[in-house]
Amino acid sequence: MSIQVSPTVTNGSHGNVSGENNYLLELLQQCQKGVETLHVTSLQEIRDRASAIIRQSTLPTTKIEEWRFTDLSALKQIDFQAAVPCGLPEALVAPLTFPEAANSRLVFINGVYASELSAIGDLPKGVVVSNLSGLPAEYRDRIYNYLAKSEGGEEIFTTLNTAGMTDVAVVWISKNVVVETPIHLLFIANSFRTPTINQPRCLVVAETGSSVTLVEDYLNQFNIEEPETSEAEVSETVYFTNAVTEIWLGENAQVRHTRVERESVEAFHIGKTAITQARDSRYTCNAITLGAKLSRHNLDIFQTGEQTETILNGLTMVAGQQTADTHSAIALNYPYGMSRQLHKCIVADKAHTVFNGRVFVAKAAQLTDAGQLNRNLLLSPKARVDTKPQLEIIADNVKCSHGATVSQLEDDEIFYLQSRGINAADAQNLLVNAFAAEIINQLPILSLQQTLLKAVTREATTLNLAD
């Protein structure tokens, strides 16, 4: 397969080994603790290649354009230890699940599969949902045609994940199979006293003519070994989630993908989602970012055939000292491709959001239709937004647009609601909720919609906007 992509789609940081990258090597050492020799030959080769890249690389700094607005200094000040496998009572996990996916769920704790909390009994023939060790034999060799094969895999944190890969959440939809039941991949970080690093990994293959709805969910839960832990202490748990998801769509396949990041407010979350779409395929991503002290989501789309459709919706809501960075890149390489992107940010207190959305239209991508918009709502004078829509067009017969807006709550809208008997605080909360609801209401799972709308309402209320 040949994909025409500008080298700047990826954002790796390669350089000579120096004293400064000892931190990266120590991270690598921690990530490789407990690495199992499952499928020794193929998996070990993948890890070895990634490890070799890590040893010649350094962590990115703000001197690198792709990381100019996201400072990793706070991350580098913490010595993360390898997360250890642990269990959680079903009663604690149950509230985190969705009734719509009661029997189509995989749960991972600290990146380790929790079979006792997973349920995969409600899936049709031709659908495989499993972790790597439980994968049916006929699929074990097939996954190596896709695992760690996505474009952009050399990005430094993606490479770190690959070098320490121990288990993988695998979703495989066979040719022409339509899955009505949503599939829920739940990744729980469970650490407390010691800062830990965990590295979830997902591989999704939707063969020709198949269809699936997928929810990828990242959050934290308190340590069962310390039940006296208060909710406030849990919310301040320090850990590092470094997640990678690869999704492959065959011809005329459809994937509706929701990614929710609601980690601890003191956590670090760096995620990579790489999508490869064959001709006539349709991919929709709803990415919700609510948590983490510092988060970054790299979302890379590669259209590899004609008449391919990509829809990206995003919502980021941060407050306090949080920083949330969304870097997306869409490579349209063939004729009649279509993409739409709407990313919205709600920023309060001294929080900081970054949006860098690149759309690349190759010369061969004639009659492309691409639109991109980043909308930002500032709720505080000290809140900060850095937005950088990028549209690079080589083809000469296309319809493309992009833009960004930064605004505050409108006084006349608040006044209108107050004139209807709503107090100022409730009026402002209503407007914030309405801003977020445009994205949340598009999620394909009703219970998740309700959960996230409540989270946004709760967060907006605590901001005390009326003051």
Second form
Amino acid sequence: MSIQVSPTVTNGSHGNVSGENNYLLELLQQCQKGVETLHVTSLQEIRDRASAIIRQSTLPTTKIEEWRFTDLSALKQIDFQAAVPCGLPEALVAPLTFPEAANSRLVFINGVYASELSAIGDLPKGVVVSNLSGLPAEYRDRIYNYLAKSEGGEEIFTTLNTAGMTDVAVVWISKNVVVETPIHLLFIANSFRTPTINQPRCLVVAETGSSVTLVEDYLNQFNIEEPETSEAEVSETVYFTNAVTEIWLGENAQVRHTRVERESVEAFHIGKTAITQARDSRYTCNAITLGAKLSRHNLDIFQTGEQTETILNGLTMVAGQQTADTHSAIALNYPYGMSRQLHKCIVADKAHTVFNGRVFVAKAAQLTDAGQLNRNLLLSPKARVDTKPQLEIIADNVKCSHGATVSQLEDDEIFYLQSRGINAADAQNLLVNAFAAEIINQLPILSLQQTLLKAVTREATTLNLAD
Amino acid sequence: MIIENSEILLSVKDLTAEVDGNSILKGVNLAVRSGEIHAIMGPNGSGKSTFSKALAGHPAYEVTGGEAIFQGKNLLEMEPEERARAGVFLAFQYPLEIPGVSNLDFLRVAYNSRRKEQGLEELDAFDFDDLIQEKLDVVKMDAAFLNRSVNEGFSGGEKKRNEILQMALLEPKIAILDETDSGLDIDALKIVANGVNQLASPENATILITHYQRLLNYIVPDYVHVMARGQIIKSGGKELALELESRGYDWVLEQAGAEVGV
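Moving from the form predicted on its own, what structure would you give for the form predicted in complex with its partner chain?
Every component of the complex follows; first up is the chain already shown.
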């Protein structure tokens, strides 16, 4: 496999060892607290390499282009401790699961595998869904060809995750196996009183000709449908999720990936999704961002063969003082590549969204068809959107387009609904829901669609009450 | 249908209104009793659409004077949705497209808002389905339109039929149809007119705003009014529309000019 271009830049400034990197080293130390439980040489090598990089790096600041709009100083003010492994009652977790994936679910609490809450069965032969220690012997060595091997893995938070890797959610689909049942990877943060850091890690390998639907879900234990959490409890739910997912698609493989981030509004969430696509493969990502005080999703796609298809859909809905940043990069390096991206943001109150979407079309990528659109809906005068679509084309025979729109709710649309007896607040809800529904309706799991539509409605209703 | 001593549904007196600071309505007077069909005709820019928008409560149309009393209530003090729930319906000249909002959901939410206002229980999705199937017949609309986004990708005729469908569902006391005939071919016009006729009853009233006699061949008005320069300058029976069709508006304007000194 040859990858000609890396679409990301290094975020940490290497070689600048000073007092500034103490914070990063402290994080590293916390992350590595649980590490000694696993004694696998290959894993230790990967961790050591990453740790060495961390020791020479610092956290990015807004002076670095890639972090210009997303200020990490609020994160740096908190001393995160290693998350403590703990259980949760089944009754609390049950509402967070999907009936569609009742028997194909891995649950991690604070990054630690919870076997009693997970349920694996009914999956076809040739499908492995497991954590690292439960992995069948024949897969143990094979994963090291893929784990921490994605391009663009040099980002500092990804490196931190690698350096502190304790367990991995592994999904392996063998050649030509089609999995009808969706696979649900549920990452629950459970943080009390002490702010904690947890580092979920996923590795998905879809071999040649295979097909799978995957849902990656990040939330906290209070994130049930009708939260009855006291304000005190919520305020204690300060934690940091630093997640990394690597997905490898073999030739002609198909992965439908849904990623839902609905963390506590006091939480920090930084996530990396690294996708490597062999020729003729088809990858779809639906990334939904609702939670966290500060969140960032780095989504990197490498097409490594001809006639490869990438579809990225994103929905971000934030309010209050939330900041949500989506940084995507698609590298189309071969002929006949195709990519479509639609990222939508709904921004209320004083919230802030960032969209930075880079599409790179290499010289060899003739007859590529790439389209990108970022649409933003601002619900308040103090809401802020920073959008930066970037299209870099070196090939000369391609079809590429990109664009960004920023708008408010149309008075005429609200009036039309009002003239039919719908009050202004409900009219606004209908229009906000409609904006979100374009993405949510594409999710492959009906119950998740319904849950998220309800969450968006609840959010929209709260916004109206706040007016 | 003119009924002796029927209830006055709408009484408009000396209504003045402006848009973006430009005075458009300059004292409109009109009384509509239940059972009646009124046509308001007039040249472009005479204020017909402004009149309908002002009655429906569009925020861009600012009422600066006069009154509009609907069944004893001051319409001008009510929010647009309150006017709708009280029984005022405006069929738009250019119905909006609302991507992402399903027509069916929209109709159900609108219908239930009215039910709530009347102190009735809201209909669930199942019962509403039965009701809407019945109403589709009024405008010969295909049920497939219900699952599409409101007016999105509808042809001009389909949008107008969708407006009449909403009217059939909401059963207003007074329906104001703003140039509902514009952009309709003859078949669509007949369907829309037939729908309006089916819905007309001694208990409600209709105001048709139109340029042309054509629509009035199918919906026969009891009264015809000519609006010009923001006022109703002449009123008559249905034969006035025929006269306007053959002679144009100039003679009415001249006559009115001589009388009121405009």
